[in-house]
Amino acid sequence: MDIEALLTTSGQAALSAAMALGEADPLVAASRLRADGHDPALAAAALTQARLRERAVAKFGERAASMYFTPDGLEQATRPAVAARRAARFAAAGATRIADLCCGIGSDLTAFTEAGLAATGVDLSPGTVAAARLNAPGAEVVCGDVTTFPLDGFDAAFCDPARRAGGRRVFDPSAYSPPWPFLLSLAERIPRTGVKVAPGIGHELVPAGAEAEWVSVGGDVVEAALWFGPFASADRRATLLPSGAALTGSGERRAGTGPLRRWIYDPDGAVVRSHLVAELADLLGANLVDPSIAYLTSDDPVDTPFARRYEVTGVLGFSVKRLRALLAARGVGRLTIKKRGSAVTPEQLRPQLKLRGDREATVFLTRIAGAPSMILSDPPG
């Protein structure tokens, strides 16, 4: 998609009007572009760039209606928010003049100069240097190798390494691109190293003396990142935003075990991917309800953001039947269903329990030393 062709005055009106047309069908869309005279390849790149503009609200809210995208770009690129808490991380750190490597359409770029900080970005796609370039006015952006791209004179670099391939998403830090041992090598360069990396990534990966961090965003984890240097305060942290609670520790205890109690707590997905479970269980008083299932329990309520506390009002070994039952005799009409360590589906589950009531009602679908369980709750408080 040629980016630059949109911003001649015949592109900017194309793409006003492509943006004007909202959510119509894409062939009649296209037919009235080219019906009112727009050129058919500006009209398509104009489509294309209308539409990732409406699948990137959900990132960036109003500003996607002003910001240019490139569909790998869209789909790897940081939500502000965890962006902007980035930034703020390497500026308390005194970095002053930062190398954004892979810097995609820009949206780190951007945190970055308004953090204060002195920012070139580099990647090797024209398209999305050409984003960049639209999206953070206030960087320097180089279309090149970041393998090969001088660092000399920067006293901080992030990496946010390729993680697609085909259109599919890369799990294995191996076909990252670039390559791994390049991304690992960059701390040895400069101190001051973040790397951007897929939140599956396995504890065994991280490397001796970085910091593992995983955030969230409202409840999704939305990414991890590994952090080098003055940055490894931790061995693990997890971080929710937008509040910016974070939780650290070694990621190497575990939860003592013991029975459902009054109340249980269903941690947040950046806890558990940070194996820190046993440090939320320690803020709690808690214990597992199953050595093996991220579910905690305890006699008395305790606030934390790091999970949704629930109150148990029923536990049954797994039974449909009892289920239905049992909700049919409380008038639940509406169920949330939760599970961990479970082979039955929410989509499996539903139509079987038919439903009908005013009263709403959580289950969880888990085990409980070892025996496949529901723990019946009402709403989480």
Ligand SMILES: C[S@@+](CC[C@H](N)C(=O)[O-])C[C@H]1O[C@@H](n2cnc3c(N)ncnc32)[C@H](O)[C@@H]1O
The other form holds:
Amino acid sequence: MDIEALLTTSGQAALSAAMALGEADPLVAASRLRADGHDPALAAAALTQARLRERAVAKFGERAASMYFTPDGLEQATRPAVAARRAARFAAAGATRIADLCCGIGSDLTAFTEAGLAATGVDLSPGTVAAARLNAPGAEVVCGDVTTFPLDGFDAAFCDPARRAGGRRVFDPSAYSPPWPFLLSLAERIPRTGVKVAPGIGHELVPAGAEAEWVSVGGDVVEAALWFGPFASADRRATLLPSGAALTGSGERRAGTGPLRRWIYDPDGAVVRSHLVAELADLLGANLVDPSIAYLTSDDPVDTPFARRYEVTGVLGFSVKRLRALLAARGVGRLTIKKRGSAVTPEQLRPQLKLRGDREATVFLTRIAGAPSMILSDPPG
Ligand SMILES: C[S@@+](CC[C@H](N)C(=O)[O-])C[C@H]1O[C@@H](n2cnc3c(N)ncnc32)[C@H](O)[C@@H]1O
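Mind sharing the form predicted in complex with the named molecule? What's above is the form predicted alone.
Whole complex next, starting from this chain.
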């Protein structure tokens, strides 16, 4: 059953009833709705939509309760904070009429209209198109193939290709839908173009003259995007949300290496992925402790949105026994384990430490000048 059926009076009644049931057992919920006189097919569609809305709260917050989803559409939708920032970037560049190619259930599309742009969404999937029409009422939404969609009259384009095949994530851009050559050709047709890509995209695939941006939300890298034409003011950009702090650079410099100092910094994943650790090191007056690992260190504490800072209170060569003794002596019962450049996993290490005590600490499993090492910080930073 499609989303439109839920828009009828009886569909809306079934949806309200399904949402009121909350997280009841699916079979119990279905028989409750049928017993209350709701059509069985409508009841099933309403329960599916209610479940999707519950799941969507993690991404869309309160808005989820009035939105429409398909399972894939929800999974692939852009988070609103990321979409809002993207839309603001298009608006600031003077875009007025944007084609959102592969609009899915319309998260980016909504943000474009909320930023004051005239927006047209295009998607192949009738289910997501139906959802996008409801979620982004201020936009025009077309069901069709973006590779044949005419772009006359648009002064900006955004494409968020499908990066899944057979239910699995696709990492190779040549397997995206629409295909990679189409994405690259977009910028030749419309200079103000942005294309969303997987955060794992290799730097060697970034076209010359384009800006590659990695975006994190609350410290987790959630997406990467390629920006063309007037947007490409930097080669690489790391953007941190919700603050909007941005670091830019060439992505080709290497930070210097030196001894471990009093403060250690764990750079945000967006900074690491965008290869801007050297630019961050400049801001902090910091150096690496190992040439191939992204931890930075400095004598003086510098406040930065681009990294978490910890005070070093212990350092030892890799030894579970010595770490266990050190943590026991300090009464550490709660330990955060961070790692870069170590094969040991927190799951392996934690039970061996037999933690007891009231204090909290952080340990970094890493290498210092090539040697497997453990750096301790307590209080945790
Ligand atoms: C990652 S989702 C887009 C999510 C969207 N930006 C959002 O925030 O809701 C990708 C979408 O691309 C659509 N798609 C894939 N190939 C397409 C094509 N050739 N033409 C139109 N849509 C396509 C899929 O149906 C899917 O809905």
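The term rigid core refers to the most C-alpha atoms you can superpose between the two forms while keeping them within 1.5 Å. Everything quoted here is computed from the prediction, not taken from an experiment. Positions refer to the first chain, counted from 1.
Inspect the rigid-core superposition and answer whether the C-alpha of Ala44 shifts by 2 angstroms or more between these two forms.
-> Ala44 C-alpha, core-superposed: shift of 2 Å or more.
C-alpha of Ala371 off by 2 Å or more between these two forms on rigid core | Not so; Ala371 is displaced by less than 2 Å.
Indicate whether Glu360 shows a C-alpha shift of 2 Å or more between these two forms, with the rigid core used for the fit.
-> No; Glu360 is a residue whose C-alpha shifts by less than 2 Å between these two forms when the cores are overlaid.
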